[in-house]
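Next up is one chain by itself, shown in structure tokens, the form predicted on its own.
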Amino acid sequence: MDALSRIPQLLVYGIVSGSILSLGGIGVSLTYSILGFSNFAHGDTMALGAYLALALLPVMAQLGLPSGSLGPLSFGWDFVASLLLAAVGTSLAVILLDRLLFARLRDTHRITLMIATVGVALALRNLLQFVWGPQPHYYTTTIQRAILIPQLGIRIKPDQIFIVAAAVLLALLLHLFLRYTKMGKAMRATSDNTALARVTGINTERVILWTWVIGASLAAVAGVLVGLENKFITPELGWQMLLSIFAAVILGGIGNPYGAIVGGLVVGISEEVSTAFISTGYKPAVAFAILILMLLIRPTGLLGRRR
């Protein structure tokens, strides 16, 4: 099979990968726009969510939730419940981290906060490895038959359709939240000018709380979806994706959640399509090249605002 004939199938993989990167990138953008620092622990937050879902799966089975496959999908209601509860658990863990560490450093230099996130990332990664070990873990071992679409020359698995649909749904819900709710408007105002938002009566501490909740919840879902797509998870899951996530955020415009969605799709598709011409081992290099080019050509990103 020549390189060009593989591109339609690689586009499918790219859209799936890009959907996950978009969810991961949204949290990084929100944190930067409202708190003003880059959160290098975000990838490991994704891994935390993935492992929390893994730990909750047997609990859901004991509670009587059916574990049989939902139609053509490889998982059942126990997995869906575990995913949702993992998002809640990850949010609570991140809020605790904020209260114990980040809140105390909020008045310091941004670099101090950034270095603190690196320390948190290392701590989370080692904690996951200590509890679950370095070996891969699986949500399901069900073998799934791909759906053939001969008109397009592609195959797609039902789980991949679920991943894209979940990402689209969450992106739409985020848009509705930011545009039409009181807290969403407060978050946008705080992002534009924190001091002015505080003077006008906006509870910025509550805005920060919601920022962590949304970012951590989406990170947890993204981590679980990575495990669903790759069929396994390891403690290195988030670290391996961190470069691609930051490339997506910078490409779309750091601090802009909509830009993170666009950037995630572009980076995901670019990484996968590149494997038609170069080794899969160079996919991180593709993300790095995109990041460097965007910084050279348009540092504010595709949807970023010039300051």
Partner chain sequence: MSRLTIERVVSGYADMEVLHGIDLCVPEGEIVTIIGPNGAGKSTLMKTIFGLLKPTAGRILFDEEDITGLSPDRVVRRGLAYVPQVENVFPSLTIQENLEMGAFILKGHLRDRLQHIYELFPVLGDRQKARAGKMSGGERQMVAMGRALMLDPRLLMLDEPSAALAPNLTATIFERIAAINEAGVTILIVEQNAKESLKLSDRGCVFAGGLKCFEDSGPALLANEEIGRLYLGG
Second form
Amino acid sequence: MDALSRIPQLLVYGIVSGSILSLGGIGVSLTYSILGFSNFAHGDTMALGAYLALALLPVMAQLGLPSGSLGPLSFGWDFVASLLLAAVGTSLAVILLDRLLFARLRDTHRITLMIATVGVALALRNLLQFVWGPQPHYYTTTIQRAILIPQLGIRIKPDQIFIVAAAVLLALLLHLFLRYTKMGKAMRATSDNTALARVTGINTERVILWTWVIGASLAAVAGVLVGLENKFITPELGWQMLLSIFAAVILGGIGNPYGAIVGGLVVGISEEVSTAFISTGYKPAVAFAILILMLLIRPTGLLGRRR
Amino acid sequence: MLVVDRLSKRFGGLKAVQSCSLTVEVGTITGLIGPNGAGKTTLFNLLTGFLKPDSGRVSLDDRDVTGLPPHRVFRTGICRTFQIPKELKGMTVVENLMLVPPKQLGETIWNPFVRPRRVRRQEMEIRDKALGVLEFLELAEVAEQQASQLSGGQKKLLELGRTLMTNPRIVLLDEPGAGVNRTLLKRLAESIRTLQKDLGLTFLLIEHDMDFVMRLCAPIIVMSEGSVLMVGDPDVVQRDPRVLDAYLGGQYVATDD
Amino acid sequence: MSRLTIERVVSGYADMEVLHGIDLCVPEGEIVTIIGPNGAGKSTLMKTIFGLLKPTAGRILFDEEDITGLSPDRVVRRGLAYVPQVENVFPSLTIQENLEMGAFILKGHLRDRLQHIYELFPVLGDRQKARAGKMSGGERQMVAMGRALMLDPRLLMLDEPSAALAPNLTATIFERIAAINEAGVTILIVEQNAKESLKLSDRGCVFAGGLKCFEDSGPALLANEEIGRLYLGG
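Target state, the form predicted in complex with the partner chain; input state, the form predicted on its own:
Starting with the chain above, the whole complex follows.
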């Protein structure tokens, strides 16, 4: 098959992986805008979410949740429940981490905090490897048949539609939260000007708490969805995506969650479509190239503002 | 020398600057006044390349500078300050000023290694100049402090200091007086006057302190709703009913002597 | 009664002490203006009162209660409000959202309070959905003051309320300040353009080098020639 005729199919893959990158990127962007540092542990937070869901899966089945497949999807209600509980668990873990570590460093330099996140990243990944081992794990071994849409020349699996739909739903919920709730507005205010937010009476510690909860929840969901798309999870899962996520966040304008969504899609699609022309092995290089290009042309990002 | 010809800029539906034409003559201290929201700062942003105009032309000494990026505009000799100071927070006050002169020897990769002595000598000269400027602005005491620790008013002074580090053709000052102590502001007015007389510098300045503007500037350009309402000397402007109405407000008539 | 009492407060930044033992009393219902050269510690005092900086010595009393070192959101709950000098609005939020943030600590509906602010500053009522970042300097100052008034504070602290305002707006802002004061709010102002402010003030204080060096009634301070020459531009 020639390169051009593969593009529609690659676009589908790109949108799927872009959706996941977007969910991951939102957390990085929010952390940056509210707390002021780049969180290099975000990828491993995704992996933590993926493993928590793995651990919860048998528990859910034991509690009597039906594990039979939901329609054409490869998973059942037990998986959906695990996904949601993994988001809660990851949030709790991240809040604990904030209390134990980041809160103590709150008033130090942002570089100190960034390096602390690198430490957390290493610790988390090794913890996962210690508990579950380096070998891949599977949520399900069901083999799923792709739906063929001959008019467009694409095939898409029901699970992939689920991934995109979940990402769209979460992005929409985030938008409504930021736009219409008091805490959402307070988050935007804090991101605008933390000092002013404090003198206004906004409890910035609570804003920070919400930032972690949203970021961690979306990270956990993203991690589980990666497992669903790849069919397996390893402790390296998040770390491997981190470069693409950062490229997406910077592309969209760091600190802007909407930018992260746009950036995620652009990076995801570029990475996949590039495989029509160059070897799949260069995918990370594509993210890198986008990152460098963006920093050269428009360092504030597509939707970024001047600081 | 600075000619603005029918310059326009809109943000969405809002016409911030519309068909604005004005001239700043060599060697003058031209005042730019007008109500808040009249488009004065937007005009400054258009003149210095921070915004691109929708239409119209800006030229300096017959050279078209419309739409050039800020650093190129700076090199043509148009130098500006900001209403809200933009200091480099992580550097000391004196370092903030030392960064200003363009094309320093030490800025290339090789010079510090190949010609260390010349680089150092130039740096010492620039440092002396910066310290002189700080002395003048009563900031000498805080020269070695981090710029982020300056008080609001001191940051305004540092802004002004940046313009004194180069030899600009024209200096645009965006509200030099806001937040600056009035006694010091009076001294600033004197020094602006000195720079104009002795070095032949040209100034275009936005300011709301009428004592300052009326005493220092001639002519005065009044902007309203994005274009020029009138141009005139202080006494003419002060008595113009349109200006009184839209800008100065009633109370000014009473104190006018 | 004294609304705010500052007792020998020493404060500043990590490696730089700015206030070297300030005493100040703001009586209930009065307007007090602090003047002085740049870097004298006027804004630092406001930040210290509001818990953005921790004093290393001294006490701050609000209505006879010790509020020294309380975090800003607790200070707000006690009934103090503060409008910083620059960057005093949230640029990406609309006017209405800015005002809502002012009442963050309240639960329930804000309609009446918003209405009250829009009556005080009609310009804001006309543009509720506009982003604060797109506003001119004068409108921004009104948003900032409106935000601070959302909680009906007992003490309002204003850092240079007239900086960057056109003369007609300066007059308007000071009219509003007088009206707010009439309504029973005690006001502490830091000003460089102090003539307007001192006219309104019951009391004026001069800061220099991190110490209070002079205090008198507002009009008397305005009439003092030496003060005028040193700090008010003669």
